[in-house]
Structure formats: structure tokens, C-alpha cells
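Read the single chain below, which is given as C-alpha cells and is the form predicted on its own.
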Amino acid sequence: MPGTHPDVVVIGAGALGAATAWFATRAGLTVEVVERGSIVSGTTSACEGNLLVSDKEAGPELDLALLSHQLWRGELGEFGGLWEFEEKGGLVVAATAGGMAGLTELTERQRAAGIDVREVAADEIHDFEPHLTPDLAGAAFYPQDCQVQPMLMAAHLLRLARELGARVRTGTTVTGFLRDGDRVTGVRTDRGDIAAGHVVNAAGTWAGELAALAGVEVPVLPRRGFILVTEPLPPTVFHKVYAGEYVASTQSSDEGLQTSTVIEGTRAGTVLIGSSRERVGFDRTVSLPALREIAGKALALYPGLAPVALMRTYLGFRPYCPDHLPVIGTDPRAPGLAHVAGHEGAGIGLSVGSAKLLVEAMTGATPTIDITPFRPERFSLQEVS
């Protein structure tokens, strides 16, 4: 874009930044993406690529998940092979009668909100997952749960955006914002200033720090999680399988360690085993207690994994927001600035719906769904109230 400035500068080249760049270029906007590291070098490189509806209560986040599900299969459907889109379905299991009663209540609320969910009796579970423990009270099957390879997804969306004219600058750190009075008119970087009509904060776990440079509060914090990776196996886990308490853990605000089982197979034959949550800042220390809990709970569901070797573990930081809703929209506290961040563990699945809503907001289009629950200024409003 020699001699002109872009309509939009997107800060961050992860899943949210990539999706925003693609939807913005599709809307006819000129886009420049700036990333201080390499592409997909943050949370997007350290997650499982979940596209879930099953772990969400009825409400704004579920509405966003259903919109995203439509987009993954619709506007983005022709590209699914690029990022290994797989409609594997999710199986949520309950170990006790009480747990099954709670799962049934959840499924009733979800079904009323438009989720396709089917109850699975205890004696039918092995039809879905033959290697699961027989000591289960029941389950629920969610055919809408899907999977992508997150790094491929973000990298290809950036490539597709570049084919539509977007520019991507890696190794470029944003150090501040250009201003015209209160209005944000671009970014300052360690490689020069970039003027723009809109600036999008898609900085993942660093979104709060970036917002602070503009003088606004967006309380996104890192929440560490670990994943275990087994050696390649014959087909063992056929769906995304997780324990019923996983839903509660996604809505918890506790700082301490929490673990709940999530298990899935990959095309390469490895099995990914999670999950843990703890707020420890950006501490990258490997926590043996966390790994031990994850492994122990996984073996309770899949005893046959006991002799299997682990190839590696890895960790990442979810961008946690205290009210468990993402931050999406233009920011009236700093006109010209917009945010798409704070999705915690749901950022891959919700990325496309979030990006579509944000671009609609920036261009003045009618929003596909109500964006009000995600507005950036809600935290300031809570302080006033």
C-alpha cells in the first residue's frame, strides 16, 4: 500500500487477528497486520483447535458459538481442508447418577437454545467410544462439535487475506498509539508509525497491556494450561471426549489449579490429553502436580492408556476475562480503537464469528447477532455502577 495508509491495522497474527484480517479484506477494507513475533506464535500455537458448542450455557457466548459454527461450515466451508476441519462430534460423559442428572439439565437448556444434543445411555456409550471405562452413568453426544488444526487455520487465513491485498509485518512491536485528541489514528511501532482509520487489538493474552497503552481498561489476563501428547496409536479416541465437570471449569474464576478431563485423537495417531487452568501470570514453569492430575483423570476414563508413552507436554496461556465473555467491538473510550480478545479457551472456535461481528461494527453494518454483551466499555460501566 505505498503512499497510503491502511483502513485497518490489526495487532496480532494469531487466530483472532487472522480472522479479522480476512473478514476485513473481504469487506473491501485495506488491512495491515502487525505482530511482534512470528505468525501464530502465541496462544494459537499451544491449543487444541476446539470448535465447541457443548461446553457453553445458553446465552451470548453460545449465540456466538452457533454463529461461528454457521460460518465454519458456510463462508469458510470451501477452505476446511486447508486447516483439517473435522466434524468429529463431542461426547460428554458423567461418572455418577448425580453427574448425569446435572448433565441432563444442561442439555435441556442447550437444546432449547438451538443445540443438537442427544442423550446416551450407559450401555450405549461403547457404541461411540469402545475404549472408555464401563464405569459411567451416561453421556451426551453433540454432533456439532468440530475440530481444526489451529496453526494451519490462522496461517491460511492470513495467506488468503494477503491474496486479497492485506499486508503482514512480523517482528514489529507496537509501542504506543497515534492520537488526534481522543481518537486513535494509528500505531507507533519499533519500526515506524502506521496511520490507520481503525486499529484492532487482537493481541491475545497481552490485549490488556496493549489496551492500557491507549488509556483504557480491558482486563484480559493469562491463564496457564497444559496438554499431554501420547505416542502415535491405532485409532483409540474417535470423538472429542470430556468429563461433565469441564463445563463448570470453563466458567470458574479461581486462581488455583483446576483440572478436568478432555481427550481426543489426531489424524497423526497421537492422543491429546488435557486440561488444566491456573492463573500464574506468564510463568512457563512445568508443573508436575498439574501434569499428574491430568494424567490420572485421563486414565480413569481410558484405562487402556496406562502403558502408553507420552511424547511430550506443552503449555499455553488462555486470554481470560473475569466475566467469561470475550471483548468484541469498537471502543467509545478511545474512538478508532477496537478489540477482539478475551475468549479464554474458546478463541479458535469463536474467532470467525467474533471477527465477522467486529468488521460489521467497524463498517456500520447491521450486526448478525447482538454484540452488546461483548462491548469493551462494559468494565468501566461496572465500576460506575
Partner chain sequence: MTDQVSLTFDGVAITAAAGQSVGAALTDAGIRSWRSTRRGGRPRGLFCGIGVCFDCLVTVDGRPNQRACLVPVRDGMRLESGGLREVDARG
Second form
Amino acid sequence: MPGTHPDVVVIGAGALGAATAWFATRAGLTVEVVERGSIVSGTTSACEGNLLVSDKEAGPELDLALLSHQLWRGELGEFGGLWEFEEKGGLVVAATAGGMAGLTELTERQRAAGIDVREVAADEIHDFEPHLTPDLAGAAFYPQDCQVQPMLMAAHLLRLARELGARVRTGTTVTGFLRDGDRVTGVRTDRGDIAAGHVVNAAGTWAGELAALAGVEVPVLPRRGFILVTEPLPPTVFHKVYAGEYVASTQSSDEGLQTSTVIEGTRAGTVLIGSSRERVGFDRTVSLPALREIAGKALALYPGLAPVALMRTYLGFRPYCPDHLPVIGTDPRAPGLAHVAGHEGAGIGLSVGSAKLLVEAMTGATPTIDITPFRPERFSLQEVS
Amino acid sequence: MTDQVSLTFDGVAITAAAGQSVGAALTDAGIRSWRSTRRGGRPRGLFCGIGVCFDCLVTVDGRPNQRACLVPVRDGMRLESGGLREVDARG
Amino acid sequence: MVEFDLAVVGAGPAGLSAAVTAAEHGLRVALVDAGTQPGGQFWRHPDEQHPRPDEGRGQHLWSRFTDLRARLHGLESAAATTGRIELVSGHQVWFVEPAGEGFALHLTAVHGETRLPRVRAAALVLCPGGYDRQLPVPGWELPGVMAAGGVQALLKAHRSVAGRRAVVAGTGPFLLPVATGLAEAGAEVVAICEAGSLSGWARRPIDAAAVPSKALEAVEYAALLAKHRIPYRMRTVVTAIHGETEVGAVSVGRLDRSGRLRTDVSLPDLDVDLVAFGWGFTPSLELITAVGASTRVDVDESLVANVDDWQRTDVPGAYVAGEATGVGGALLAIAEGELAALAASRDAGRPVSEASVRRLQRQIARGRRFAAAMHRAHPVPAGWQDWLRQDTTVCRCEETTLGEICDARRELGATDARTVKLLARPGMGWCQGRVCGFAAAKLAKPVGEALTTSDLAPLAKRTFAAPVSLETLATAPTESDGAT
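Beyond the form predicted on its own, can we have the form predicted in complex with the partner chain?
After this comes the whole thing, all chains and molecules, with the earlier chain placed first.
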């Protein structure tokens, strides 16, 4: 690639890379995206496309979620149709009175933190979800929970960025970094070097490996998840429906298999049924016990799905950091390098807020919200498991 | 064991040879489509004929999405055309 | 819990031959088959519960089948003095799980109640067979357009004739039995449209059907074509199908030597109510990828299993025979099934005849050479995309059009088949890309580029080898439950 010298090289053409390319080109920067596979080939193609506030409590991740929500509806609102943006709302259900009491406490804290949430009495649940089991103690409704089709979202953001002059090079593997002392001045790839003012590590679950290539430690680790996909159905599940324990499991660091129910319909008619979390490295072996547990828990909520056929299942690797916060920002240990990764199961929804904050940091603009909780150098060696 | 069985398709009586598939019985009755597609509402019937393509899905005795090419006829069987499965809340 | 030395999946020519041979060598065998009775697609025949005197009508190698069937019945009985076979008909494997040194096959009934939810075996012979390869054509989603094999299945198993006036189109020797079968059953076959030119392969078109040992079959076809006055048109393709709610007519076109559509030749439309399409065969590969065996692309651009001289895959204990090692017809499949069984028996410590092994290996090598020549003579024509329109349906399940696939590539930047699938959904529906997979993979590449393993393997990976209900999954026994 002789002669190219973009302001920014973005490594990774998934949701985070795409959003970064878009916000960077919008900020007037020249951008080149390099991707070792094809576009949207990593975790972006193996997730559900959640934009959730319901699983968050007061803190930096909620701030990031609210910022992202604003961007999805505002600055990116005109494109929503392209990626099936749907403000369908989330319904978190509690099976027992005890579970409902816990849910009520959570919603009170969330309301105080600015989340729009209303309690749903047991006898109102069927107005929201007629096919849910009648044996529920109550629920909470989160109108801000949204859904996008993640692959279409990332692909269209890349297209929009290309229309503003960005270049996307697939099948191009970063093999190292160009350096000037500590400073990162570009990337080495299997198809030649690219010098750039900024290099953005948006390599998703593989961001840790990439950071290591640059000699810095960013502890992004894989957490495997499976999703079941049903036959196409008429509209059956109208909101994003979660079991109450889902919120707890997203914050857990347990190594073993954890499952908690997340069910939602899609435009294609299929119902997506999750979720599982396992720390098994990058093992792609399909685990029947995990699939079985997901199916069993889904039927407890939607017994009517029992005869429904599953056409397929897919697995992905959520990129998570030990403190369950993403890594967003420039890296003082390697000036010129920035990271935007490690969003665990929330990367699609948080991609746009994260990318906006990162571009602000790279261009020296005033950050919309405090970015320091996400700083890449926050992990001391002891904290890294 | 009889050589002819009687069944209904959308309430209309048809007969078939014992041992035939539902798809063959419908074909012999001159019926070529019994499902409409989700997106385009287009008619579909047998295509691959051997259980691979799922184009010939039909409701058999109330069980939706059975492959007409694979299900053997049975005396008194009720066949219904349609599209997607309706989910029953009670399971 | 049932325990077996060997599980054979598929009871067509390869699987029947494998199961019978292995049991005769003393192995306890489970033979799992989706059909209600053994025979596979090749030997589909009327329901044995309602016997017909003309059971073998329209069949080839029928005596091989009746011999295998008789041996199978003997081996199913408690009186069998060698190994035994448990036949599990009407069930499909939906998941393969490692089970100690062996495999656990999770089963679901094709229709009705599941009789046996799981079969565990020390070794596997996978004989999943295949189905007609399809190419999209404008209008091919209309009722009355069928896979040639589906038309054949209706004739052979059900004595049903799918239409009154038919055109049989595509490429390959399989078009001949379908056309003659239709004609013998009383349909008018207005043409066989063979896209190939067959030059350099054989001087007479009919030789296309002539497997060296099957010269008689070729003569028989020639006689039947003449008897029923079926025109055999080479370098001819169906380019569009017309009709409102079902097929009424087709347009046909002529190809040049390079397989491109000739614009200087105009042929009249054919009035038909049935179109039978076959462009060779696509082997079923999901079980092969499920066990983790490696794959390659064969001469006909089908993804097939890698096997050694003994039908062994690179996964210990997993063997493959029949079309899944490369499409080559029933005789080859029978030989491969037998060899796989000998290999499995030998690997299980049973004595086998080395002479038989060598004989089979020679026969298989010959069969492979013949199959490769046949594939070269019947390629998918280079110009098959010429007659597609932007609104032509490519994926029948998701109703994805060519235009949507083009948009995924040109507008959205998809550079491979998997990404096209993610963005435009071909292959995401009920059949999981079994029908449109080949065409969608070709359309994801620049015209004329050959398919590679990395194009096809991701599409052939289907974690659920068959649709399975949530209830079945939720109650499935798994190896993690401990010893039972």
C-alpha cells in the first residue's frame, strides 16, 4: 500500500472498528480500517445486538450506555432502518416473590440513576408478552432497551465511512507496529506497512493479543456464549425478555458454565434464545450441556416454545476485562496507540458512545462524559487474572 | 390393512394409496402447493422431495411444519395448508 | 443405554453395505436412517408394508439391494450368529457428541415420537449421501419446479407422477433415468436439456450414462428415449420459468462451447407443467464436519470428506463412505461402504481378508477416476449467472434475491460467502443453505473463480445436523450427565 498515510488506522472491522471509522471520518480524519478476516467476522457476527440499560446500575457503564442510546436515536437515528434499529423495550421478569423484591430494589436504584423503568405487576405481564408463562411474580419494563442487527449495523457504518473517504482493507493481518521510540507510528501488515497518526486497536476479543504486539498489556479475555435460533415464527416475543438473574450473570466472574435467559424476536421471524457464559479460552467445541440448559430455562419462561424447531446455534467469544468495564482511550504507555475493546456482551450497543469518546480523546476535544474509568492503563499486573 | 386410505386436506376429502407420502398423496390429488412464504406470500409445495429443502412443510393432525415428502399417510389424517406455526402460550 | 461397536449413519448403498459387512465381521452395529425403510435415495421403493409385485420397477442394481436387504434382515434377527444390526429407521442425527473414545449420536424422529434418543458407538461410518445440486433460475420457486431426485423419489417410492408435460434439465447422467421414468409412467417429456456438450467425453450422448460396467443401462436408456421420442438437447439450458401460481412454460437457450449463453440463437418456449432440475449432486457434509473431520473440494466443486485408502477420516474412529467422499454413484458407494466396514472391523481387532481390501481399493480407484471424468464432462456451465435477474430468488427459504446478494458485496463490502450470508441471509432459513449453498458461494465470488474449502466449509458446518425441537434439546441426555 504505497503512499497511504492516513490520520488513523483502525485495526478490526467489527462493530467497534466500524463505529470508530465512522466517528473519525465525521471528525474530518482520514481513516484506514485493516481487518485480517472479512468485515463483521468476529464477535459482531455472533451476538444479538443489544443496546441495554436494564442490566446496568449507576456508574461509568451506564453513563456510556445512556450516551450511546442518545447517539443511536439522535446522530445515527436517520440510519436506524438500515440496521433494523428497534426501540422494543426490555422486560425483566422475576419468577418468585423474592426475585421480584430484588428486582424492585434494583429498579429503584436504576431510576435514581436516570434509567426509565416501570414496574409491571404479575397480571399486567401478559399485556406485554402474551406467551410468557403465567407463573411469574412480576416484571420491570425498560423502554430504553433497544435492538439492532449487529452485522448490518457494522457493515453500514463502514459503508458510510467509506463514502466519507475511509478505506477498508480486509484480509490484511497486522503483524507488528511501526515505532519511533515508545511512540506508535503505524502498523506492519502482511500486505505492507501503513504509517498513521493514530493506531486504534478495535480487535475485539483479540485486542489483548494485539496490545501485546505493541508491548502493552490490555487484559481482554474471551468468554464463550451460545445462542439458539428457532424456525421463523409469527410475532411471538415482542420485547427483549430477560430472567432477573441475567443482570447478575453479566457482572459475574465465575469460570464455570452460567446460563440466564434472554429471549427476543427478530425481523427475520426467528427467535434468538440465550445466553450462556463460560471461560474456556477460544474453544469452539459446541457444548451440549450449555445448549440444553439454555433451552430448559427458555421453556420455563415460554412453555409454548417446546415444539418449536431450532434451526441452528452459534457461538461467540465476548471480550471481557477483569473489572467488566471496556477499555477506551489513548494509551500513555505507547503514545499513538489507542484502544476501544473489551465490552463483553454490550459492545454492539456501546460501540457508538465508545467510538465517539475515543475520537474525542484522539483529537483533543472535550469528552462528552468522563472517559477515565475506561483508561487502558488502569490494570495493574496483580489485577490481571 | 387396506390399500386406500382417506384423509382430508383443508377439510376436503382425498384418498391415497397406503404407504404413500403426504406429498405424493397431495400430488396425486392434483394439489401442488400448500404453504405460503413468510416474506413474499408465495405458494410452495414439493421441491427436493427427499427431506432436505423444507419447502413442503404442512400441518399434519395439528402438528405444524411436517415435511410432506417424508410423512407417510394414515387413514383419517388431517392435513392443513398454511404458513408459520402459531405458538400456544400454554405449551 | 445402547452400546455399539459401530454406528452407521445412512442406509443407502454405502451405509447398507457398511452395516452388513461390519456385522458379518462380528461387530454390533446400529444403522441409523432417516427413511422409513432402508435403501436411501438410490433404492427408494414402495412401502414394504404394502408389498407390490413391481417393487423393483425403475431401479438399478436392484439385486444388489435385495441381497443386502436379506442379509440385513438376517443380521437383525436374534438368530444371527455373527454380529447384530439394530436398524433405527425414521430417525435423523441432530447432534454428535464425543463419548469417551467413541461417539454419541443424538437422534430425533423425522415424524412422530423419537424411539431412541441416543446411540453410543465406539466408531462411526458416516454415509449421509447427497441430494441434487441446484442453481437458481428466474421462476424456479414456482410450484411444479422440482429437484430431479424429488421427481424420481415420487415415481420410485410412491408411483406418483409430478406432472403431465415435463422438461428435465441441468447436467449429468442422472437426467436420463428421471426423464425415462417420467415417460414410462405416462408423462410427456418434451425435452431433456443437457447443458454439457459431452465432446471429448463420448461421441454419443448416451455414453454419458455408461459406467464401464453398466453398458446395458446405456443401451436401455437409448431405447427408452427413442421409444418415447424424448429429444435429448445438448448445450441447452432452461433460462426462465413462467407462470403465476405454478409452472406454465419455460424459456430455453443454447450455450456456446465455453458454456456461455448464445444471444444469436432464439429457441421457442416450451409449454410444461413440470420442470425437473439437477446439476449433479451435493453431498451432505454436516455430520462429517460435526465430528471434526477435514474436508476438501472435489472436481465438481462439492465439499467432500478427506479419507485415506481405508475410508478413514483424520478423526480416529470416524469413517466416511459414499457420496460424502466425492459424488461417484451407487457402485462406488457400495464398495466404499464395504471397505469402511472392513477398516472399522480391522481397527477393532477383527481379522479381515486382505484380498478383499485390495480388490475394493482397486475398484474404488477405478470408480474415482470414472467419477472425475464424469464431473469434467458435466460441469456447471460457465454462463449460469447470465440468465439470472436482479429479482431472481437465490435462497428459497429466506427469499433472498440476486440483487440483495449483489448489494451485500458491492455496497456493504462482503468479500466471502459467510459474510454475504450474514448480511443478506442466503442460507439462514429452514434448509440452512443445503439448497442454495453452492450458488450463494459462487455468487459471493468474482464470476468464474473456483470455490475453495474456505468458501464451502463454513457453510457446511451445521451444529444441528437436523432441526430439533426446544423440548428435545432441553431433555437430551448428555455425556456430561455421567455414566448411565
